[in-house]
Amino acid sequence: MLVMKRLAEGSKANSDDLNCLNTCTTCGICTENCPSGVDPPQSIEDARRILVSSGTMTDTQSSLSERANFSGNVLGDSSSRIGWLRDQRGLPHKADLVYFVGCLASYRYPDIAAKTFDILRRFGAALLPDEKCCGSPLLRTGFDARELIDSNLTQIKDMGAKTLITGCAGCYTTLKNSYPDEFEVLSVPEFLAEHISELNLKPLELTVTYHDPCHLGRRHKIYDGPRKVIEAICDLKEMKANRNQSRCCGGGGGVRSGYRDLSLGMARKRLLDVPAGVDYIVTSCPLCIRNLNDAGGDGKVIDLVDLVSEAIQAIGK
């Protein structure tokens, strides 16, 4: 806070400017906290845009922002975002409801958007024909994400689409907060948590503890959904730090591309939150399982969709 007065003031950004700044993951747990009801994560995200503006940015913010614009995904990936689906045929032209993926289930977590197509689908789900990074990464490192916010909501608009369902919890703030309010925005969880009795769940023997990603918890208070999803398959066993004061996976507002050290550090923090004798590590957010994993979650954190699909198989076992 003090940098960023000292920059409103006048000063010029140097490189540990910079680093303060970009360092922070705007995870929200300092705002929860703070008795004066600061936002500091908005002032940070207001600081980055201001130098970014004026040209002041980190190679990596600069790397990050070339590779959305340009392939339309934070990635850089040139591969089909759809390349996980099974049968691309006769995808529908208009619906009410469409699945937002998102960049890192597209192309990293593919099991993961093809398990929550199949079940979205059941309730008459599509997908957008040409879908790009939601603007996500960009707006939280200070860039804007019109063009590819532009082109998202025309093939919104186009499909007819009255809600839009997401499992990434950066793109659930950003279809939320940076998009015109034109249509319902839900996660998964939510839209799970809601359709509970029509998913024929069968009971799991598992014990399994939450992790509440700071875009779904924090930032819009969805606690109870993915805990009713879980315990209508099996037990729940809280991590010693979860709701809002859930400690960050360490992967938001682009420190795990600029700062992959401290990234996994507090990633590995989080795990030490987790309690004894769980089977898994549930969450509702991809880049949460990326970081936490690639920490020393070694695959036991896994999405609260691939809990309900194995649930939903169980029943013709």
The other form holds:
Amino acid sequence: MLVMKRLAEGSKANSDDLNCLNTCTTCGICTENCPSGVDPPQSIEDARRILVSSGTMTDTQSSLSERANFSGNVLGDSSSRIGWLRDQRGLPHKADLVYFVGCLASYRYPDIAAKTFDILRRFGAALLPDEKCCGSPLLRTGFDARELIDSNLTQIKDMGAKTLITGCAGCYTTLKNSYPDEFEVLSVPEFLAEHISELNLKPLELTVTYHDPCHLGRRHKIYDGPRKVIEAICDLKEMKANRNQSRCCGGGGGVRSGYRDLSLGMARKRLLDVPAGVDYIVTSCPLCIRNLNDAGGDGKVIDLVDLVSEAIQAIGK
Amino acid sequence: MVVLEDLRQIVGDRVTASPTELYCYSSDASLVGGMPDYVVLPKSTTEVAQILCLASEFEVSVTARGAGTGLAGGAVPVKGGIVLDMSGMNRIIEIDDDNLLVVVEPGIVLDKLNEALEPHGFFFPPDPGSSAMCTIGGLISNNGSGMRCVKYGTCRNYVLDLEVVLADGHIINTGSKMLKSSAGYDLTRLMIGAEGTLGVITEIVLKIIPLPETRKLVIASFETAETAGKAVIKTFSSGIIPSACEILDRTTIQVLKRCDPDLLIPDDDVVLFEVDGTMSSVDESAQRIVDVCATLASSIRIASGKSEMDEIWAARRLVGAAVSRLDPAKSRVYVGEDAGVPLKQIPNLIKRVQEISDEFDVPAMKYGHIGDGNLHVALFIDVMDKSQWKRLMHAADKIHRAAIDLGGTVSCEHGIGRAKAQYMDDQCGPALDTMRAIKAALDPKDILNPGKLGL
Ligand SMILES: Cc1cc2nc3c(=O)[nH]c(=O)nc-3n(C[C@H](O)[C@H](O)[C@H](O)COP(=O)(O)OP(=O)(O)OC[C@H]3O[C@@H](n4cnc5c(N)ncnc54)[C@H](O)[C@@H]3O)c2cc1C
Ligand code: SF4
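Return one more block: the form predicted in complex with the partner chain, after the form predicted alone shown previously.
Below: every chain and molecule of the assembly, starting with the one above.
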């Protein structure tokens, strides 16, 4: 906040200012605890936008923007976005329900994308024909994401979609806050919780904990849905800091790409909150999964959908 | 630049002169501002001593800083120089509950200390609203306190010994681990409340006391602040010293309810009485307060249990910073916020503050530690409107003058720093010259936190 005050008073931004503004994951725990009702992440994003619009940015920021605008995904991957879908025939062109996959699930967690779509398909969900990055990484780091948003929006309209479901917390915030209010946006955990009785879940002999992704929890108060789903399957042991007081995984706000050591340090701190005796750390955001696993989660951090599809498969066994 | 190189020799890369970082040390929670030339993060007494030797040689100012939550500009380097950020010296060196004491470094955050003491069944009582952020070193240097000081006293009652680095780099211990001592001048008490103008505190021995078995809260409302004041005096005379005794005026209650809409608190002026001790003594004391105040209060009840009590206290702790919840266009500015008067004068002070608030058309939320005469006034304005600033500053000045008129003080617990320095003459009279003489004896080059306390 002080750095922003300094800039507002007319100082020219130097690299320390940029590093300071860019090391905020915009997790919002400060907003949650501020008695005055100040919302620092909003101010940080505004400051980043003002700086970027005047051409002041770090190299990481400018290459992120080039990558996303050029390739349509934040990873700069030129391969097919639905490489994870084995049978790509007969995808509907019109549907009420659309699964918005997101860049990370599409390219880094094809398994999660496939499992999620497997479940959502039963409820009639389709995919956008040429889904692009939702725009979140650009918006969080101060850029305009108009092109990406417009491309997705045209497709959403063409499909006649009434509801978008996404398994990425960052996509959720963006679809909800930065797209016009013309369709409903649901997170995968909310959708699963709503349809829990139709999923025929079989209990599993497991104890897990749940990490609240900042953009689902604090940002949108989605706390109960994922817990309801977990508790329908196995035992849930809460993390030391949970719900609105959860610590950030360290991955958001462009911090993972710009400041890897810091980002992993935050993830390691978050892992200290994991209670003893749990088999998995469940969450509902691919970025959280990636950062926490990289910081020592060692594959124990899984998506809620991994757990659900295990519980669904258990029925068939 | 010579100084910067020399500082690097002492602390390695724990020194900065980056304009961005310096800016972050150019203010605290008050309106006072001042840019440092260097910020250093010492890790040991030896480093602090070396830094002070260097500063003394080059006659560079040194301002110690804890968490920078001070409300008087104490930690702001108004004359530039070095800021010593003490937050890195934050270890608990020893918890010695057999001897009722704990040894800590000054940078430890108050809540962290009490978290560590709790399993031993002990606590350090001074409890400022900033306990989650402020450091023990800063708290002691301001002689800070909080809601429970009506029963437990301020920092002064708990510090047994201080390791202090003097202006020339010499290291002294002001006391010992004894619970009492009559060996010479009480240098410990001299350093407490000195706001870093006489030395830098590097280690602290604190007396700790057993946690009470239980607490109870009585919530009473009154038609006027005057009746509330009477009820408090009547409570004391009945032989009860509450462990907290807080007044919250109607505006404060509104803000409190915005913070937590579920709170069951009346809309009048409210006094919260807390009692602590054993189960039976607490039941008896709470009931006695109810009986004693019954004829004066418009409503009175004992809180239903621990969770209701915790909720009310949590909201009360935040209320000072939460005034924007009432009107998002307005912010609280911390001026005129810490006046105090002898107990019996509290209703008078409240009345005077209301008149001042009306006269200058600056709204005021009034709350505070009525049990020890300390009234926190939260003046709030639209900070973008220049004319409101002018009225605000006039109102704050009048509040300070009213406190002095009524035989009170311009600062009960937040310290003088720079923000209230102009009142020191009126407040202290010739004693200020004695303070100046002490300062000159201990810090002849005036390098320790210069420009503070009206010295
Ligand atoms: C929201 C809020 C609520 C508050 N509520 C209360 C309250 O209820 N009661 C109360 O008493 N205060 C309160 N305060 C004021 C403030 O928190 C206290 O004065 C606190 O003790 C300051 O601690 P700090 O570590 O932030 O010190 P700083 O502000 O960093 O420094 C305070 C003074 O101590 C000196 N100092 C710091 N460390 C050392 C050291 N090691 N050696 C020598 N000098 C040193 C500094 O030079 C400065 O003069 C509140 C402040 C805020 C923002
Ligand atoms: S918590 Fe809110 S009021 Fe307090 S310092 Fe942070 S932003 Fe300011």
